[in-house]
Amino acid sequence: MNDSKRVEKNDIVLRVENIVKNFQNGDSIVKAVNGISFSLRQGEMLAVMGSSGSGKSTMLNICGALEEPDSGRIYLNGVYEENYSKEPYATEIRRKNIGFVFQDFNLLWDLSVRENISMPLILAGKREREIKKEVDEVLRQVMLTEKADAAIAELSGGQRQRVAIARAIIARPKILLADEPTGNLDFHTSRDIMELICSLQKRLNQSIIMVTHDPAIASYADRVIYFHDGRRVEGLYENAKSD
């Protein structure tokens, strides 16, 4: 990336640093991010709470480089990247490092499971043999082998959610952004797929920010911090783990 400066190794993979971002209301400015500043460690799922409005989902934008901030700095494997949320570098930072899983599933429903888990792989240009053999891997690890020709639309939507995170992490992304990811499911549903997240952070090592406004939910992350009025508050919860 241009003009990029390398800072201190350490184990952090993402540090955002007093992000602001504000959003144009009528005649009003509306302070959706205010100065937010926190980190994500290697192998880490940090959760992010806060009641709607509080910032937390525009703050996940501008970490998966879909938003750009009005001001602040990212730091992306130790190194700022000024250009983080600037096309065409974002595209290019989003394929290589994040993986993205939403509440709504954000799947291709023309196309079977193994079509839309394939697709980040066919976007980087591998063979198909390889496509096939690491596809193959991922249904395993989200339980869908069984599924793997099945329409999306022949699913449930725990089953869906699999389907996602699957393709999320087909890539082996550096980071996961996860927003709501049970927001559409039922208690039983929800609790299965926070086992699944949880069963490949450890055994990827993954990185995790996940945003939810449900304690329980939250209560499966190694680290929980509060947004308010789109600023970070000390939450009731929050532990004394320093960024």
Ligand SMILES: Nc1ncnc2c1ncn2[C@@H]1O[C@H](COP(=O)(O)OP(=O)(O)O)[C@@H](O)[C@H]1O
Contents of the next structure:
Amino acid sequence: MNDSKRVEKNDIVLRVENIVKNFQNGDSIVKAVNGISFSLRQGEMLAVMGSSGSGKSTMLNICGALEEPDSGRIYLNGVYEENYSKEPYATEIRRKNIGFVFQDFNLLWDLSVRENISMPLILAGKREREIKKEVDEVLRQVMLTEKADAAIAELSGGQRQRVAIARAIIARPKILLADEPTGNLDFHTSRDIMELICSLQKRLNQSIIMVTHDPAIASYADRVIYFHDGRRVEGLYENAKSD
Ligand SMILES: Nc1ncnc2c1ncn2[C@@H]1O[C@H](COP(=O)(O)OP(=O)(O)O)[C@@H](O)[C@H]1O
Ligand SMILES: [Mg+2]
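Would you mind generating the form predicted in complex with the ligand now that we have the form predicted alone?
Then the entire complex follows, led off by the chain already shown.
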């Protein structure tokens, strides 16, 4: 009994509790995130939905130690991380635990596919031979082996996002964070990218938080939570549909 309880607790890779983040906007204060809590389980894909301005990106950036909350607690693998968002600790947290995928790909335009994907391993100080081996493996996983030496400019939108996904997972992060990963892609390419993300999730038992405002994209997730005006709400979209 105790053992099974312990397993359940360890099952949670990330827990955020009562997160608050305000922004000063001229004379007024924007309550971007206003007391949000949730947990992410190992191997789970969690979708965060909500309309524009509801605090999704701010919350995701806080989860990724890119932004510091005004208050609230963050637990990584069950451990309260007081300095989660404080440099230089935040950089370590990101390097060891987090992979990011953004709507606009955030790739380095002047570098090749291989060079872009190598970047996290170069920053981690890995040796050239090891980097080549790992990049070849991840290129296979995202089906871009033939494009290894191509320039980013030569690629389609879907291929660019596959490069970004490869770069995000190459250091085997505990958590993959994706902010509107299909936001710049057409319907069919979006579906291909979601199928890739789902297959990686299963193969790597990857824990994922994905922000989207698109119910069709959210339907790929194991669980969906909803934000409205910086707060969590219950099934906003489900309610809207049945109204
Ligand atoms: N750096 C910032 N400075 C000022 N206001 C911000 C900043 N980032 C976000 N906001 C504001 O916080 C609110 C939530 O933004 P955001 O998290 O980007 O929402 P979403 O991703 O759901 O569209 C919005 O009102 C936005 O204008
Ligand atoms: Mg956003």
